[in-house]
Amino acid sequence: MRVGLVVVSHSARLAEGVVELAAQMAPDVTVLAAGGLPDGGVGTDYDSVVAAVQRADSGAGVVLLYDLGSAQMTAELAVESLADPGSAVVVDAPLVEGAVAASVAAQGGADRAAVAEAAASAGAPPAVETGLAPEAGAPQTTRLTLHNEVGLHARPAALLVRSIAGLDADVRIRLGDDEADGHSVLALMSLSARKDDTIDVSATGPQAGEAIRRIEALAERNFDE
């Protein structure tokens, strides 16, 4: 079972677009849109949100994201009306970035609290850092050239994060002077690594070697493009 997601928006098209993007990141996660009014107008509909939450819950709980203030109120009222209000949570997060981060976390098997935290953390500046001090212990490293058309952008970044989810390893991806957490889709995207760029991958921890192997395998098959 994986945590489900519900996108609450005043616009049906906006909600559906966010769901489409999140589904590309997490094909095994139930992500549902609850946007607009039943007649197609702009607004939020309480009954539609409740129904979406109920459908999205496979037993691991649901995280709801919203676009504007009144959508938050509708989402919170829907959660309060559930038989078990503790099974769902409304998260204050940027809608697109939060949905991407949450969907990847859910795909990796994170629990509801961790999925909610991933969404909320998406509002912080991307974790791209320069001049980091070396990690304790000798890291395992590899250097890879990106041959896929879109480089390390949305879907490839999500694939990389999913490939190492659950491993006991701290993974860092470096492009030039910039370095990003290999477990963060948004940080990886912020590197702006493109086709033919060369990235350096380092990993520390008990499963560092497995993390390196999985990332090398992804690059070898061009991130399934």
Contents of the next structure:
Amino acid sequence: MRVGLVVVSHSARLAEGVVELAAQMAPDVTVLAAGGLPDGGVGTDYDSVVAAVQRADSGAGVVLLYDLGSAQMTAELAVESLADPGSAVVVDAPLVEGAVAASVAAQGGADRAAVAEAAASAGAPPAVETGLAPEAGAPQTTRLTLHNEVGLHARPAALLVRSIAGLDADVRIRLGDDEADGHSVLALMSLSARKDDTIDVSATGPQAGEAIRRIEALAERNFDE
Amino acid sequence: MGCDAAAVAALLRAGAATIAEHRVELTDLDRPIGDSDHGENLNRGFTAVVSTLDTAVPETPGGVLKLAATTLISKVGGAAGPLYGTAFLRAATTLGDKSELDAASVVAALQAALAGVVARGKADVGDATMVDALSPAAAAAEASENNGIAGLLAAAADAADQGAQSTVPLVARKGRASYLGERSVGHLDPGARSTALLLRAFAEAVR
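Next block: the form predicted together with the partner chain, after the form predicted alone:
Next comes the full complex, this chain leading.
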């Protein structure tokens, strides 16, 4: 049972495009489009949003993302009108980045609050830090060379995040002088690691070893390409 | 004079008539600063409200307003649908299952409607929105509570008219018009205008 997502947009095609992108990252998450008016025009339709929220809720709740202005109002009104308004939440996030971050978090089994937080924090500057960051405890490390065609692009980055989701480990991925949070798809993508690049993985925490093992296995499988 | 469900339904029919009459004006106001649909959208919504009232009138004033709210939310679209829908919904909630309204409950309903619009649209007075009409209207209604429902609605309508006119020199800070920045100056806000029109229609219908 995973948190569902609803993309509320003035445009049916925009909503469907965002859903297409998000769904690729999270095959087991219900991501539904609620875009445009029933007659095909531009606008947001309250009844379609309510219907999408009801269909997206498998029991773990729903997170709604919106594009502009009145889409937010329509989404909030739809949530207030639910039998249990606490089962859904409208999140203020950049639509594309937020949908991607939220879908990956939902795929990893995050609860509704955590999925909403993943979307909201997708608006912050990418979590890439330059230079040496202080580390707590002795990290476990591994060095990997990327042999897959697209490097740490969207899908492989999402696979990496999913592979370590739920582990009690802080994972950092380093490429040259840049370092990214291994739990953030957007941060990993912003490293721009390509084919034949070498990345350093370091993990701390009780399950650091398992995290390293899973990332190594994923790289050995060429990220299932 | 009593204000029961049938009387509230009559107010809404009067509101629908005024929106139909002014739909071209409202759309023209929306053209330079919005997406040229305010009059048509509201007219579609209020026409639907009238047809549902033709089928059956709920038993309480609150029930009538709730029916209007859900119909407007589904039929109007844009920003006006959620905003007017929220206004009528909050008013309905405040009235509860009262079978007849007195002046105090009408004032409370107007205040609840204003609070709902402010919460939904996150606009303040001075942002060139329907809040600029509704906020002074609610204050005037409260100040005129002793004049009965007809008196307080007349005061609210006057205040809403003035409030709507006050949006002309303002820079729009919400909605589509806000994208125009300084270029929104010099335009009467269509939402403030429709709010003033509705309150005037309500005041005249109850007289």
